[in-house]
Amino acid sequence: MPKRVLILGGGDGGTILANRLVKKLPASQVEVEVIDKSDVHWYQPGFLFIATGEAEKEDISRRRPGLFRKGIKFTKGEVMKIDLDDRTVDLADGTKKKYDYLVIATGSTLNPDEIPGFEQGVDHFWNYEAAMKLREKLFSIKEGKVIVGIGGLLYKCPVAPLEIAFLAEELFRKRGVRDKIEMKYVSPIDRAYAPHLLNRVIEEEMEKRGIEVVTFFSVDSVDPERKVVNSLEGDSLDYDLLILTPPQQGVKAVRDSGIGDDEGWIPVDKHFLNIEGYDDAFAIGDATALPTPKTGVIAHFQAATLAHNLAVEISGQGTKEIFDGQSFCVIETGMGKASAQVSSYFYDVPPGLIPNWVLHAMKLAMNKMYWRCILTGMI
């Protein structure tokens, strides 16, 4: 009988552990099935350009059941609990599923009201309807003052906010409003952004952009109606525009299927990936407790080396591959350029990459090539 590989969640990471483990068993050893509540796919770094007016709805999304290797069986279905002793998962409308390995690929989610005010008083583009949300404003912005920074402390993709700091302080440059704005970027740390030798480069572009950074600001409370932000060190700034890293958390079928830790991220071992006291439970991508960026980059590689040790596992071929924590993230920088960070578990300071067009367009072709080869499992 083949092997029944139940995976949680449609995303990057569950889309390309499926795709990969189809195209490296026949089935007749293995059947897959991917269950996520919505059938709607989204290239989630394309909310980024939605927000800057570069990109539009059509451009970063798709229908899930048109993603998928044939063989795949697609569920739009709610997770309500999972059951790694049993070996089952409760969907929201009474079915209950059976698996002989489960992959959590379940991601994030939002929390919002972890901040007081943040839901009333802050913009930002962790979603499609957000990023519409902060489109009009920065296109209709005329003066005034734009805080921009880390607002929760745990995000999808660390380089977000500056991306998008970077590529708002552009647009207004281009709709000749750039000397009428007084742009800053907070961080609850001593600098900009944490690896110290990229900071660097980021801080030089700022300091050119005339973004001033904030330092030892850690947002703790949102007065949306006389526009303030306070923070845990007890200082203020006015804004007129706030755009803030949302605070977020592992959704909530993990969290009260008491898988995960208090927010709900999963622990696993960090080179196998399996959830730690089960040898047929897995998670992966931003679902994870583990020390690495929550990324779709991440997810990717996770991915890649779960679907080849699941492949040696079902067919009992091959020797099994370690997840080492390789990362590598292309970060906007404005003006047609960018630079990038790799890391992994053995070595954590990246290259101080001076911003240049060929990362920019590194990143562009990876956003065509997404659909195409990522997903499908061709890279």
Second form
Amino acid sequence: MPKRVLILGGGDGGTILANRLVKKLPASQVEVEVIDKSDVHWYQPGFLFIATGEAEKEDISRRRPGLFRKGIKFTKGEVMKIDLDDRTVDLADGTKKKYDYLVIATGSTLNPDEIPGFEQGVDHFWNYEAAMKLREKLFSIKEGKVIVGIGGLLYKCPVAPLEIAFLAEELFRKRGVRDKIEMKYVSPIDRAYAPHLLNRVIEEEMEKRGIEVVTFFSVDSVDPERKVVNSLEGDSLDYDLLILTPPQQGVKAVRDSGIGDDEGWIPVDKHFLNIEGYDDAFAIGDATALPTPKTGVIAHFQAATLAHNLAVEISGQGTKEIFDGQSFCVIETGMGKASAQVSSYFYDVPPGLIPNWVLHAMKLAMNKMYWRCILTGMI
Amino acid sequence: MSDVQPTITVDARGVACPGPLTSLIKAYRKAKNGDIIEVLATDAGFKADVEAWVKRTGNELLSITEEGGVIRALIKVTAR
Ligand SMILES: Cc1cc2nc3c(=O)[nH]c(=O)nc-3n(C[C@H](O)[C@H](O)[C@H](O)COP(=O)(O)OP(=O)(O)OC[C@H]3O[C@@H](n4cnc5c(N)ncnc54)[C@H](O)[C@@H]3O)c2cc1C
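Which structure goes with the form predicted together with the partner chain, now that we have seen the form predicted on its own?
So here's everything in the complex, that chain up top.
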């Protein structure tokens, strides 16, 4: 009898894991089913380029069923409840799914209510609709105060707010309105970006581009009518356009199942990714409570480790590997250049690279390689 | 300071990005005056960061110690 691996969420982590697993094991040994509530897969880093008008919907989305290798069953359905002890998962249409191994890869969900006034007063690009709304504003603003920065503290892609600051600045120049727009970048700490070496590169670039860094500004609330953003430290800033990271949390199904912490992030073993207290249930990607950044790169590397380890466990052959926290981020700085950062559990002073065109070319190449090479489990 | 019991613990060991100070501020958002936040971190820059942060926000740094590569800071919330 093949072992039944049930994967909840067919985003980066779930898709890569499924495709890698069926590459490693024959159908006689494994049966893989992926459940996702949506049949459209978004390349989320592309939302940045939607906002800046450099990409369109068709460049960054695909029909989900076409992204899985032969042998994988895709079910469109919403997960409502997960019972790790009974090994069952309930879907919204009443179906119950059983499993031998479960992998939760449901990512995160936006929680704008954490910051009063966020919904009405703030723009962002953490989904397609918001990115399109922001695009309209970036292309129509003629003068005034633009504030970019950190709103919600735990969010997907730590470098994304830096990127939109640089790309918006470049766009305002191209539109010929830069000299009438004042730009500020708000950060809750004493510098723009936490890792010191990359921060040096970032702050130098911000100074060159005339973006003022406002430090110790933890966004507490927004007054959309008066167009004022207030900080926990007691300061306030006026804005005409406010672009902040939206607060995020684990998805409702995880929170309702009592699996995650108070925000629904799932505690897992940092190396083997099993959910604490279970050896047949795992979580990967943004859904975990690990201290690693919430990025596709992390979801990708975790999926690779877990696919290998599940194959070892199911086939009884080979040796298990550990996930070492490895991450690699490319940061668009605009003007055809990008910087990058690498880090891992064992390497917590990540270097920051001087912006150059090679890294920018890499990021553009990734927009294409993503569909062909990464999701399919080739690399 | 070993007799001070934290009411909130933030384990930010191995966090380079977004960084232990961000984890502290996240806990601080939900804290109330009188809470004691304990932060565990391995990021060498955390010591200077937390000192600058308490100074700017007016909270109280009860102690900061280092053992076996782990920095432990105890912060009393007084400025909420
Ligand atoms: C603006 C932006 C820029 C980014 N830039 C980068 C970057 O440059 N580099 C990088 O590495 N990462 C980047 N990321 C982050 C990256 O996209 C995520 O970290 C990655 O997608 C996480 O993968 P995942 O599998 O954990 O979650 P996701 O890819 O989000 O997938 C989760 C899936 O679960 C499904 N799901 C959720 N709840 C349920 C339910 N109840 N029932 C059924 N299905 C459910 C969802 O529909 C979704 O398909 C960026 C993200 C954003 C938003």
